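The data below hold one chain only, encoded as structure tokens and taken in the form predicted alone.
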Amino acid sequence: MPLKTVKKDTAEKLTLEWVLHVKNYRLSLDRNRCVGCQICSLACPKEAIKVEKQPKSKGEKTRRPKVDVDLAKCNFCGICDILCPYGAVKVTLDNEHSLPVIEKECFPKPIREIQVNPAKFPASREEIEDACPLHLIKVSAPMSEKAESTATVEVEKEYCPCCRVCEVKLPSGAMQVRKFIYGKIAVHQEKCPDGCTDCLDVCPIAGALFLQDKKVAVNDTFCVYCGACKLVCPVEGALELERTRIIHEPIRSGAWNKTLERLTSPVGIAKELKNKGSLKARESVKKRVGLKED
């Protein structure tokens, strides 16, 4: 047990530690960068968080849901911090950033596959800058004045989504991003009341929900499959979210089927572990046969 524990709330920052004798667990919670989804209060395995949506007043857009970590329940795991499609949550032991779930090799890593090709880039570093919504692309080389660009850009991995917004923005072959939430999202327009933009105001993606004759309408190619409107949308059934497949490292994990059957359904976790059976056979019959991998 903890010799002592730390919880301090601020507009900013949820800080919670845990102060041992030789060691110190620490969670931090960027609340600038967290948009108030369904991912880690649904990852987590100790029921520790809960996602609250905020009261609004006429005339104010709505803001997003607030989270909140209950201290007596968190063990520090990591696997919100793991899962946070805007990275958001960071767990450390002794201010170093730490895992445990990773460490033990019980839960996977998420896959952010961005490649990044700057030949293909605009002259602009505006237009490359800006065709992130969540300005995570910096340009720290001077731009050329040539067809090609030259410039030096990097993106802040750990903290995108992979919404994919930049690679349709910018030309074709700059940036080739690969979603690493699949699923399904659907706005029945028929229930959604005139005039609510509830869930358009929480959205972090620009372009992901628009409206379209005074209806809220979704660009499924955008979606993250966050959840931070399905909480916000006052009308039962009017919105719907479903997330069918996460992409991530291999693993072999009872607390990541138990993890990934919240995140998304029985179906899901039943197809990953068709699509698992259906590897494990393959490698053995190679093995019996003696073909050399692919």
Given for the second form:
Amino acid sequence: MPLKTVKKDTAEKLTLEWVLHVKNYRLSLDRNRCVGCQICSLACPKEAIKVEKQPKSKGEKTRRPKVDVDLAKCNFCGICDILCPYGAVKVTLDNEHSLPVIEKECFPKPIREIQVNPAKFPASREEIEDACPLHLIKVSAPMSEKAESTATVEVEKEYCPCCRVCEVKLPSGAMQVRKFIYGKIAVHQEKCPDGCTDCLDVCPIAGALFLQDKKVAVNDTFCVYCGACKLVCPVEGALELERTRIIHEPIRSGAWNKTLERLTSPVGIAKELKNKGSLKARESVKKRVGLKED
Amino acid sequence: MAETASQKQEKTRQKKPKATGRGRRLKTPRPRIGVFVCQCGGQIASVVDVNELTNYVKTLPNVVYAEQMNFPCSRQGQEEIVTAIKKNRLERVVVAGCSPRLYEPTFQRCVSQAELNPWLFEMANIREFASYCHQANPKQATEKAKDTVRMAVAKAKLLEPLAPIELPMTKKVMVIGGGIAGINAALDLADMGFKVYVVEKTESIGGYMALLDKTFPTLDCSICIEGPKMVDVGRHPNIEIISYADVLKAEGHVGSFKMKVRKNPRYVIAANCTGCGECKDACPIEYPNYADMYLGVRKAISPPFGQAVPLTHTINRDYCIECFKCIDACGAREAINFDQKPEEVDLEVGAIIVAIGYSMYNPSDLEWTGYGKYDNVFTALEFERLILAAGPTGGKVVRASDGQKPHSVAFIQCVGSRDINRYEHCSSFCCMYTLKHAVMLKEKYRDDIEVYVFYNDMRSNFKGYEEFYNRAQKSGVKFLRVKLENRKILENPQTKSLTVSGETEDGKPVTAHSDMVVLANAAVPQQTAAELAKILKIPTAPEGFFMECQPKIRPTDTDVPGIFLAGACQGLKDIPYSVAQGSAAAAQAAAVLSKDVWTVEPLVAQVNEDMCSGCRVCESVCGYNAIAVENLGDKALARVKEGLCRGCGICGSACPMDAISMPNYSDRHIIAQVKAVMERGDKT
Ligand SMILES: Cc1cc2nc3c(=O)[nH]c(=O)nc-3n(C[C@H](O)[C@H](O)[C@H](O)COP(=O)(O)OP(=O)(O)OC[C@H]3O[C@@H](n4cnc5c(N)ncnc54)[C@H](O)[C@@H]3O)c2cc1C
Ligand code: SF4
Ligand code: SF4
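Having seen the form predicted alone, can you show the form predicted together with its partner chain?
Whole complex next, starting from this chain.
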């Protein structure tokens, strides 16, 4: 008899479910955290995710693209969950956030390296918390002028895209963040239509893009290369974005190689495979993407 | 190397068949005709005046002998005919009796005992054409009988001796569908020494029986009795299982069916896979398992269930993420091949057994049932997987809404069956499996469970079944008889429990509250039946089950010689009956396969090669692909495939060159009959 499935879509949340008698598989997408970037749709091995540009009405800010997941294609593997820079997707099995693809070492976890050094924090709680463009730093109260070192500072790591804004905003050494997605981004201002700020409108990292003489400019230090901007840019070639590396736990997995192929530039994969000395995988990638030996 | 049947066929074709029997030497333009008029124990004689008819027949030209008999088809009757032929030196024989469909072969054998060529025999059907249909008008019935016999005599005069056509026999058989019926057919035939191909659509043989918990009325474990048989099929040196495969094409005829079968890619090399399951353990992906009725899951690389035969694992590429962990786990066995492609194989077999079983109706369009909407409404097959110890819940009967054991369960019979708006037929085994489920629940949970059965008629009509019904009643199951109309199931949105209601025959309401409902949803024709029917050119009945040749005396034959039916695909039946029919079909097939040549009636189209222009009109009208124009050097000529030709004659009437004729059914024969029927006024 047919499989019982559920799909619910609200402004807050998208939920997909397989309701089996003994197991419950659920994918939920927190629309408040989702920025509508490129990552999950590229990462999904079943091509179940579509990201759609939203229509723009005059005088309003560009809206973030909308993510939709096809229930017929999704197999609840959780790869989108693992790779979402903003931690917007959660895939659970019987309400437990445990992913077999990780447990069975079939897919790597990106490494979010965030070091917090409370000794170096400034006194003001607001100042600390405001350092994060996504408001992920939480300082435990009470925090007094004198006893700041006893207060704990916590970062909601699972939602952190590692943009490094806090590292720069706070006194040196207070936070140390290493990006887990590396890449290149450039805005060719000569191609930008006058007054267009579409990319800036959707970028979740305040400071990664900014206005310079009425044109958008980039600060490469803060960009997490999620590609939300790329999706909304109206002019072909005005915004260039490329991911070159993803920092992850060591793994040997065909699924990861393919994800990498879709997420990063050919040069990026070549490097990773070279480092791993995985000749066979390299050959197959070469065949598929027409990689040139460098 | 063994000759294939088609090579042999080429050879036999070159040997011109020789007519045997006295008829061959017969040159007389005025043959001596004998007519035997049957009284049919009164079935004819009570309407047709047989005395008058017999006397009349004696006056017909060329008739040298006529007599009336009570049962010419009886042994004694046949002996009398043989004696009469010999004594009167008869050269043509006419029996005026019933339908040639029933008795022509009998009388053909009878005349050949008198050393007369069997095709010098003609039958006049005065029972169906006269006595049966004109009971109210005996006089006219008698006149019509005279007409019918007169026509037969006119044709008999022109009959020519013929020789049967012999086709070579490939001593192999294909069983399509590996359920319990197909399994039995395959094992029987393999034990008799025939090579058997079992073509199964899914990954494993076993059919529905492999998914059941226990079987009525003995309550033995289903897979424990079927499993060993499945293993026997897998191990038998004469059987080759071709699973995860589809029959694409069937050509040819009895003795030499040419089959094309597609093996679908499993991405696992069957020869290397040992079924160890190490890949399965390494695989991170699970998907809903059909074999568990989607109550449970299986891995992206796995067999559908533990006892699958073959145990070759299959990768479901719809769910696989291509992490290749299975390749690592498989290691040196190297059984995994992601580049596997569908493979088509050509097989030649002498006979085919179709045993593709049935499908289950999805009752979610019957709104009153709440199926698909209410969490705790199940189908019977889902219930089988729930109560099965090796099933997804480990045999615990629990509700979907809260995982709790129900304290009351209501079974609802005839859901979709016996419903003229859905399926008019009775699904035949639901009453019995519901009794089984009810007894199992009662015996498992005793007083801790109330069991209700909402039924309309309880059908328990085979050996040991009524006794089982009694056992259910004694165990405390409550049987509530209701009409099939106005049944309703309502859910309490808080507790997710259900209220089932119906009406007795005299309109009184009946209700029961239960924690869980199980629907006996209709069993329906196999979804693939229509397609397979088209491929094999076998008919289906209007409701979709395959049509047997004759429902009473030929229940396993199809209309096509050499193709037989077994199991639920012919009509719903339970396991014992499916097993018996599997063996019956095997015996039928063996009767075909054990012959060295297959003889067919020589009543097939004949092409006059001097007249044929190769225009291909015949090719386009033939419904059996039995005639085709072949290029023979400088000339294109129509050639008849004798094994396929049914002698319908349509090519003969379509041929613009009049190049095709049907032996003993040529224009001469027909016109003689037409003339004879027009003679009525002159003689009476
Ligand atoms: C809930 C339930 C409980 C039951 N309990 C009992 C019981 O206790 N006792 C009892 O006697 N009976 C019981 N039955 C009935 C029993 O299932 C059938 O009698 C039996 O399965 C019929 O066997 P079969 O081989 O004819 O068909 P199936 O079991 O349907 O097997 C047919 C096989 O053919 C394959 N196939 C289908 N299409 C194709 C194709 N085109 N090409 C190749 N292969 C194909 C199928 O995959 C399958 O393997 C129960 C039925 C149900 C629904
Ligand atoms: S990967 Fe991008 S699109 Fe997908 S959920 Fe995360 S932020 Fe949204
Ligand atoms: S490659 Fe596919 S089948 Fe093999 S282990 Fe990975 S997910 Fe499972």
